[in-house]
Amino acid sequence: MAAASAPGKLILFGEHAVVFGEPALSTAIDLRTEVYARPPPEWLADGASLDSPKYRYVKAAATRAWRDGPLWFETRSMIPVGSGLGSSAAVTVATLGALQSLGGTFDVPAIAREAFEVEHEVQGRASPIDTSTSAAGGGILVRRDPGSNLLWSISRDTRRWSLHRCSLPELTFVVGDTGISAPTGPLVAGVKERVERDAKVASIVRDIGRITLDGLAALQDGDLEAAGRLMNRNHEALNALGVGHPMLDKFVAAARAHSYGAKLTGAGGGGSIVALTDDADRTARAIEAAGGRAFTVTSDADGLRRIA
């Protein structure tokens, strides 16, 4: 048997301008998926059938993964599915990377590529953000050119990506999940679809590459408030590229009564919000007084590691 875990990510600042090659910031969290995996008679998952939709990333990772036969998957996460932290990402690494140790490799950035390339193939439109911060932990930015502190680069047609490691300082966040999950996939096609469209749509897009920088250096300096500010104003770009939703609003309202600032994180179109705050249980109240489920995550430095 051999068995992986992986974390979740939430994206603080461009979502959706990061598949067209704008920058993006994102932290792994302190919510966590394993994978076991161990070579039984069949193939299983959580002993139900491999060919279920539920399992459709563990599927993908082993038919590009694994060539020895039957394995019986267990799945165990603390991620809520469909919530914009991450899920996907998280059993999509922590699955190819028990099926690495199982055959006696640990690669976390051959690992966080291939993790991309099953991402693609499921969701049919993908960057590689989520999973790369699954794989690395910590902070992440995407950008399209390498530079300084570089972990690896991935390509997909004519689209780059450089993931780099970024200091970030210990945050506190409030998530607030509407309970209605949005696949990524349709979501991410339907702002290429407007992006090609509309050039104010396109414009959009270019803004949220800049807010993101921003809010990097504004996270990077101790100034949340700046943070908050860049983060509000990401959530009405999202809003624009129409991603967005009415309890998404309602939450981010609500939350930002105590908190820095307030936005979707994730594809939108349901999912979560994500608040930064030092001020934890006044905000979740706010959301749970809304409508929605709160709970509170923290940033995180680790990423995938190997647990048997």
Given for the second form:
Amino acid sequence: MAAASAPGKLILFGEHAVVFGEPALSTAIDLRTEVYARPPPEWLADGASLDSPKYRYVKAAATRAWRDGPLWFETRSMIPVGSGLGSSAAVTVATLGALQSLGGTFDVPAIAREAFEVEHEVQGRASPIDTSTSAAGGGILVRRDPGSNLLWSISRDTRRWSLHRCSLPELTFVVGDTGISAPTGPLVAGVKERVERDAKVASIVRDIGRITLDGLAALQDGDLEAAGRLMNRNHEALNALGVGHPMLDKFVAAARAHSYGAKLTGAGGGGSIVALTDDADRTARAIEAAGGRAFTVTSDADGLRRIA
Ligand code: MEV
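Now that you have shown the form predicted on its own, what about the form predicted in complex with (R)-mevalonate?
Every chain and every other molecule in the complex is listed next, the one we just looked at coming first.
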């Protein structure tokens, strides 16, 4: 038997724009997924068929990365599904980690690359931000060109992403989950279509790239007020890309009364908001009063880990 554990993620700035090669900033969080793999006589996941849509990332990972006989997977996750917190990336990375471990290796950069391919196959157009953050843990800055603190670069078609280790201060975030699960693939495809049709939308994608770099500088300077204002601007820009939802607007308005700033996080269309705050209790209560499910998460340095 072998097992691996991988974290979920929060995108602080730059989702969607990162698919076009703009900068984005994310962090791994203290919610994790574990995957156990052992070789008995038939393919199973949690005692059920691997063909169930629930296990499509596990199945795609096994199809790409396992050449021997059938496996029995057991999965456990603390990351709510479809909430923008990287549950699919974490299960993909943890599955590939368990498979490599069964085969006697544990090559994290190779797993990050393979996980991006799995996500691309299952979800369609994507960037490696979710899968690489889950594999590496900690703060991650994605840029097109490699710079200092480079972890790895990943290319697809004519696009290239360079994933960098990025040190962030210890931060507390309150997540407000709408409970509306919106698949990422169609949201990403919708943005591509709007960008190709409308030059104004293309310029919003570039604005998000600039907001990301300003947001990173603000966080690293400890200027949380400036970082919060930039999160608010990033939220409005994401609305202008067409990935908002009235519930997300309601939650960010409620959260902003007690936080530095708030924005949707992940693909949008539902999913969650993230608020940067030093008053987590009041922020969480405000989100709950607005009809959301709120919980506090912290950034976590731990990426993919072998657990058995
Ligand atoms: C989803 O967590 C992040 C998106 O930018 C998609 C991607 O980068 O693959 C919306």
